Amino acid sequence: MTRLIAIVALWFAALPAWAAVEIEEVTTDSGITAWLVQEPAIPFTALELRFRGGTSLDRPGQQGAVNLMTGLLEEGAGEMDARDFARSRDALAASFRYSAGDDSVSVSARFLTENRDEAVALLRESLVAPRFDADAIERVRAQVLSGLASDARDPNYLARQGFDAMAFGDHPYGAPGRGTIDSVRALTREDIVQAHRDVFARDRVYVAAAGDISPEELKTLLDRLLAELPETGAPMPGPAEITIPGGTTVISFDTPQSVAVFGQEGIAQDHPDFFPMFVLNQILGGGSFESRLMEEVRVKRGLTYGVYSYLAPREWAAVYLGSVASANERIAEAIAVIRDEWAKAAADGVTGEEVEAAKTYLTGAYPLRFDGNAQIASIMAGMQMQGLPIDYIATRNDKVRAVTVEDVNRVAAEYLTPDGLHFVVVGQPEGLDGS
């Protein structure tokens, strides 16, 4: 779920506060395109690479290959073994983060202006010449397996995974991105090498940089970093078929507080009704204390510490999700209140006042998301991946402002499906009938 939240956040994060700072599009000699925000005040650069596909590129029977491969990139490259690589990186005080999500593998790098060339040379080795040494594979595999064993007894993970398996079935979204204990145990070095070929290709890379670097310097850097990658990688998995029947699923787990993930079908980012839905969600269960769900479940009744809903327009499926956690003896009431609010919003809509408050919040909060070079680079890479135009930022708040109470009430009636809302509950909930 964290991953889903990240996706949504990225889409909306953009920068009127920085609007005076133009995003510049840079194309390298070898044809790589990147977005750049120059910010020379502090002598470092944040560089973000996104390789579209992510763990959804796992081949059948090889769940977890992309994740394990990603974890191995910093465990030895070129002539360096894992420790040489780490020592070189630390001595440069550079930081490289590699992470595999459902829709992309991201590489987030941060390096000083002083030693930029050396840092990029090192980063390049990890991307184009990872060694996948046998001892490194076993070491990282053991770490992944340890994590998977813990996941299997983590109620939050069980709820998310339970929901995904139900909603997405055989699509890669339905399987755990990190794989299963059995699938990860069975991965061979060849599978990992294949995953590397599948993921890292020029036809799917999105690049953004923010910080102390000129367009010319960025061009040179990127050609050095990426020009040797192959042109194409593995085919994309294609759209998922979504199956979310109404109802409740209980996964029995002995713990004092039940954790629930709930959801229904969602709406794609490029759908004309996306912005009205976005405003509706802000009113219903968006992240602030002011949402109807927070007011009813937490503030009035004290049933939970937090209840949220969010649109999750992923690359291959759009769902509308939420989460709540309450003591086993109180979760049934929390769920009843949420169902009730869902039905009320669908039947009666919201007020003009609520719409205005949500719009003020959303447009005002927009500039606050731009909180440093790394965030800006990450946001710009996400925008490119979602196909947004480079001038999107200037028009985004206007799209929010244009939403009317009539729009919101129309989409509430059309898209909210109180009967199609499904709860996956992990715990020992009292008074809940679950299939």
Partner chain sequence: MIRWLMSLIVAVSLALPAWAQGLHDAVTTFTLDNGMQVVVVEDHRAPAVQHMVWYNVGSADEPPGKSGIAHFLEHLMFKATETMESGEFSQVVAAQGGRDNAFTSYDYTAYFQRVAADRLGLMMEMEADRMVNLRLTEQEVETERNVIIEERNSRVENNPRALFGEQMNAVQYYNHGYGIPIIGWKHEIEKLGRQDALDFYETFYAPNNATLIVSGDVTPEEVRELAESHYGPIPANPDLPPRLRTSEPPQTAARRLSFADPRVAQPYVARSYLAPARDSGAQEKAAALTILAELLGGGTTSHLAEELQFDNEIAVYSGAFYDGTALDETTFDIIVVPGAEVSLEDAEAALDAALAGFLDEGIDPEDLDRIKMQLRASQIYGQDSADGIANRYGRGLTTGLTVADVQAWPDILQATTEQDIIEAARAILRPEASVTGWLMSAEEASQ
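With the form predicted in complex with its partner chain done, generate the form predicted alone in the same format.
Chain only, nothing else included.
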């Protein structure tokens, strides 16, 4: 592992300009498609696998099964228990990371060229032959339960989960991806094995690689790695209807500062109006000190340390979200200002100067994302899941630059719904009515 870290550090010195990133599509003999960026200057490779579905594939009554299963993938595989697996991985100076999100289970691997075959063989064992030993299940279950107990004391988590529950109802998006304390305690080994069958299948995998590997080598690697996975997994959950109305919901919580998550229906990434909305959000609440929300809520009134908004297009639904925290006696004023700014943008639009400043920021910040093989592989896998074209990296900034003030003002009037904006507030807010 130490050697891999040293080689990764050297890679940064040889990092090519982001605009020179050239993606090649590779198809294996068994039909697996992958995107590849070759960078032979440093002898290591980053491999990213995304299995579509994620925690939204949890079966009824088994919330948290996919998350718990994912946490067990490096806790022993094949003939190796958890300790042997970790020793083997470290001896190869390889790095494996497994994580579960709403829409995918991600597997991120980094390995040296000289150890590629052995590292991929070990990774394969974790994907096709995880042991799910009883002691490992209880150890990881305890870790998850500890995290859930911490979440129950975190107003930020409570606000986010409260919003999701209201927005998505009975759809899997409305349930906590890591489950609840009761649901995780009730999970059996059979539930975990079933979650593994549901997630890891060839019909839902997206693959990206960046580094010292040729197309032919990648083809061979992927067929060895994924050949033994089943062809199909569990059915996808399907679209979510966003059911949250405008208004305010208060969740009582003993804290001197209230946290609010706010949002409305959003816009999908492949929608023709996505980029005008993207620029609009940067102006309205994109997180920089130049945003309207930051100026009005923090700078002028001192109601918060930070307020931001962002577009959140998930696979099965799109929402437009934001967050703010303020003292209990001032959160009502902060919410009123946010509602007012939402309404002003919808009614009056924005200025040409604001649009140009937002486009300059968004195009300038984009290249900073391409700061390593792992990041490039992750971006490419995400692009595939979102259905973006293979030339998106090269054309993305052109799409931002093409947005006009007329475009932004049109989408502001069409998509911003001040009356549909809902705030979920966790704390002891003064002057707010809510259920």
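Please read these numbers as outputs of a predicted model, since none were measured by experiment. Definition used throughout: the rigid core is the maximal C-alpha set that superposes within 1.5 Å between two forms. Residue numbers count along the first chain shown, from 1.
Trainee: Is Gly61 among the residues whose Cα moves by 2 Å or more between the two forms after superposition of the rigid core?
Mentor: After core superposition, the C-alpha of Gly61 moves less than 2 Å between the two forms.
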